[in-house]
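Read the single chain below, which is given as structure tokens and is the form predicted alone.
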Amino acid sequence: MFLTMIKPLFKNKKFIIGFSIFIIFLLMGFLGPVFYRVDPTEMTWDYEQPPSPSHPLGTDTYGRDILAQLFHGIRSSLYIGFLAAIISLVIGTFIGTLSAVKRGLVDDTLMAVTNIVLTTPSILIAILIASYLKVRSIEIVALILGLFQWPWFARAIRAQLMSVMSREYVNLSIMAGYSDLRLIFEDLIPTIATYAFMSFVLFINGGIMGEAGLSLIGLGPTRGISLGIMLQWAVLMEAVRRGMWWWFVPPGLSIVAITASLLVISTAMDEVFNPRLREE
């Protein structure tokens, strides 16, 4: 079923371009550290060196290899994006489907909570939570970001499922005595699979951008290396003013390329799966 669903995507040029770029960075993040075995935290006397044969992307103020940092940073940022996306998708799916199935007081309560989270300046809440944590692991940062991305998705799938609930085959399932859980997984979830896939891509994008934003203001992960942390180090050491382009350009371009590829993928999926936008 999954292969049948994604097969039309590979006929779309936008999807192929976006997916290819994303895969390149995915391979860089997971295979780069395997083949380029340089410790990204090791300090050397080759500090602030421009790109050279010994350091292909140069070194920072502490003599740490930028290319090694980039490979590890891409992997960490993608991990945060995926983890935040999973958290958002699970919360949004749970609240949206439960609201559509239960309706009444349950629906009103869940939608009230959703509206509160939706209207709350999530980035400010994330900043407040992160600022109170002295130690922030990659997983904690992903959790903070994932907790505030889901409201629009929950509202969207609730609206879709409310329409699905009025269909004849769903009514037959209810008459047959299906439990709410069975009804959700057998009759409702399959109808929003493509939309959930598209939303998951956007959630990854939001997680990567969110981590970069938190890291730039010093509230990212306290351990490890990410693309946002690389930019933070470059800003703190005034790499832009001092012309050390090899320090801030690679992580900056990586963030732009990854997020742009995800947006292209999402747009292509919308064109393929949305009948109104589907090209004849």
Partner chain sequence: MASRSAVKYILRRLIFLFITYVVATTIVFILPRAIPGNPLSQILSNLSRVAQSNPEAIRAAEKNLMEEFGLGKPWYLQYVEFIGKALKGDLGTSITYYPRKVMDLIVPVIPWTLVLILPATIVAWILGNSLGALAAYRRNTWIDKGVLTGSLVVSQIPYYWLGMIFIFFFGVKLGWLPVQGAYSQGTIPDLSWAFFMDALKHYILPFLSIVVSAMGGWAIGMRLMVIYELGSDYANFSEYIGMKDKRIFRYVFRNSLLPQVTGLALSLGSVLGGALITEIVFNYPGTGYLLFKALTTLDYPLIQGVFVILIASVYLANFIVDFVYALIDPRIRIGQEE
Contents of the next structure:
Amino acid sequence: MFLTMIKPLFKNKKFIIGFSIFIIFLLMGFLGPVFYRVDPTEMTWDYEQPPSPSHPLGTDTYGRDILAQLFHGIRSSLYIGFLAAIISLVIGTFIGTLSAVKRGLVDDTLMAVTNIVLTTPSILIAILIASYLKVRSIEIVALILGLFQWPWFARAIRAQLMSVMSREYVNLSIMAGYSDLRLIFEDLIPTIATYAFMSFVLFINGGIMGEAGLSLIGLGPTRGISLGIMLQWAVLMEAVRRGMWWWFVPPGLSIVAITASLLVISTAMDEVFNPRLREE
Amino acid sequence: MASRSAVKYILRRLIFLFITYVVATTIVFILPRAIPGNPLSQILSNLSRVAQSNPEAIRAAEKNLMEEFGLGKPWYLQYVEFIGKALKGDLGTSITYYPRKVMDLIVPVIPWTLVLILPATIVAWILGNSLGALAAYRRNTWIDKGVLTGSLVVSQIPYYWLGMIFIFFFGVKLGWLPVQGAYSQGTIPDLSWAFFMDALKHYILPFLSIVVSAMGGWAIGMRLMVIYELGSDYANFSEYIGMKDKRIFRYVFRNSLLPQVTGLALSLGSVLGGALITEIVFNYPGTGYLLFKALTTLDYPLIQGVFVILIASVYLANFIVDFVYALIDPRIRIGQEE
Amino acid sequence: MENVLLKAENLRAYYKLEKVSVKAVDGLSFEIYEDEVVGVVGESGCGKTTLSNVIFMNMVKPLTLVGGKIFLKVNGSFEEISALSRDEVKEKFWGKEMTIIPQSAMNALMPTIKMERYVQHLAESHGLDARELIDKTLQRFKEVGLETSWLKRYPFELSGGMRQRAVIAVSTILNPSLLVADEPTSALDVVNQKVFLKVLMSLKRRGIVKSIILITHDIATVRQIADRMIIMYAGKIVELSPIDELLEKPLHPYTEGLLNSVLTPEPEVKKRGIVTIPGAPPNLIDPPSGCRFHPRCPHMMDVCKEKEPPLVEIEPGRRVACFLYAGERT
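Return one more block: the form predicted together with its partner chain, after the form predicted alone shown previously.
Every component of the complex follows; first up is the chain already shown.
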């Protein structure tokens, strides 16, 4: 059943393009460090060198290999993105479903909280939290980012569930005396699965972009290399104004390529699964 | 009767934003006290760094800090004091720039940020929406495909990275425009024509980088909105009774723009966040740059102060957008039947 | 031909998709006379809404006119509108000669401007004097039972039924000869349905519109006001007949099933409507061979699977497409 669902996607040109680009970067993150065995933190005397056969993407101020940094950076950024997305998805699904199923006071309270978080400039609060943490692991950064991007998803899930629940078969389940939990798992979750998956993809984007933003202000992960950390180093060392394009172009380009490809994937899925847009 | 519903809407939004602001400032207040490892002790150890250059300052700063954070008092008293002072415009004393008051540091940088963000956001909103509407109007032509593909990619370019590219290309490679700051080093801001031109030159790149990368998102949203509205009942009906295409498109444009106004309110926070980082990349002397300085020196009173102001301004802008929305949408101005 | 208002000859309009075509209107011939109400009835998906688009020449890709001709009488002479492009027909006839009350008439008015402004814009579009047209609309508002002061309001300030009447008033403001109403009553409660049909009839009586085509799946609505009925099944006309004869003695087995499903006394069955015809309507990409109704027909014969029954007149004014009446031509 899963296969038949996926199949029409691979007939969509947009999806194929987006998916291919994303896979390339995914492979770079996974396999890059395995095959290109250069330590991204090893300092050499070949500092600030433009791309050359020995350093395909050149080196930074401390003579560290940019390509090795890039592979590790892509890996960490994707990891942060996925982690943040999972956190957002879990919180959003939990609050959205609870709101829709319980209604009444629970619904009112949860929606009030959701609206407050939605209006709060989340990136600012994320900066604030990060600034008070002396040590920030990659997971902590993902957590901070994941904590703030769920509200619109929770609202959408709630709205979708409410409309689904007014349909016949759910009423049947309620009449049959099924528990709330069973209702959620058997009737409701399947109907929102595609939507959730599309949102997941966008959450990854939020995580990757958020990490880059935090890192640039100096609040990124305190250990490890991410795409944002690479950009931060480049800014700190004035790579831009000193013309070292090989330092700041690759990480930025990777961010754009990864997030844009994910966005294209998500739009293509929307076209395939919600034909409303194709109609006319 | 007509205005009552609008007033009700505005009041509701005002109360909501006020509550949200209280929540946000409470977070700002609680965080340094709740996070394990007590950041305050970090501050004190940090003080010794400052003290090397200014030995007698440390004792005064330390005393000041203890007082300002009200350490030793119960937390709710600390909170009441914090709010009370904040309302009077007293956000404490900076550590890095001791003994300057936080407020005195923030006030002069705010205009620079406003001058950068406001026009850039509005221009991006207008251009993006126009492009999106154009693409939808010419659906499935090369214009549409070009705008859509371009917007999809551009919308994913972080402001600050586009800023870097612009600096590198137009500043470093071509040498057309200055590569950093809001005005040439050594000049003193005044109201002369020369200074204005100098500032304008410095303004172009950061402004453009925000406009270009913010535009894409609006264009994508507007295109979808317009396509949706073009298929709506009123658009079809207007066609059937012989309304001119141009007029129908104006209807559709108008109705599609309304949700985009709400979208503007919702996106303000992230726009501000992005713009702050852009300031850092450009060494542009705005709020973001000040915040960056405060963060790198762990100047907590200053960080706290900047946040209180920034969050307040986001909510203020939010409220203004809500107000404008209530003015232009008759469904809110007059109140819907159902 | 004298008192014919609209004539369709072998109309075929398909939704042309990438590889397949949905044959939503497939070989329809009929005429609409002046001063009559014709009901077009069929299950959803039988092509009746497509038919309304075809009558208007509202061909928006993927809908394509594959063959056939449509003539509309304009100022006493026939115009072949199927020979014109969509834009030409729109420019020349929409709103002036032919108009529609769409399926969701409640949301048909531009929501964020006052109705008076809307009428002004309409006058501009048609090159008419705005003041005159507004006066005319006020008059029309009175006729459909709306207060004239409401013209100065936004559509959302009116209730659903009132909005629908406002739509009637606005859509007939230029006295079009042909009015098409597409499922106009489906969103209304019973009281408003009655009012709506009354308003429709009074418009015809006053000669504001000459003829009305009422498209619906609901036979009960049509029989209240229609003179003739067209029964559609799977993109084809299966029966065309004056209403009284049709109700009294339906000829086509599908018509019979349709009527039974509505006229059966048990409210349970009545509510479920045409579901009582066994089977589901066929897909129109690859319709059944021969008579398209044969898989569901209780009187199916061998010939039905192989040959398509032509629509033939077997009594004056009564046409049916069914081999049961193969010997009864007049």
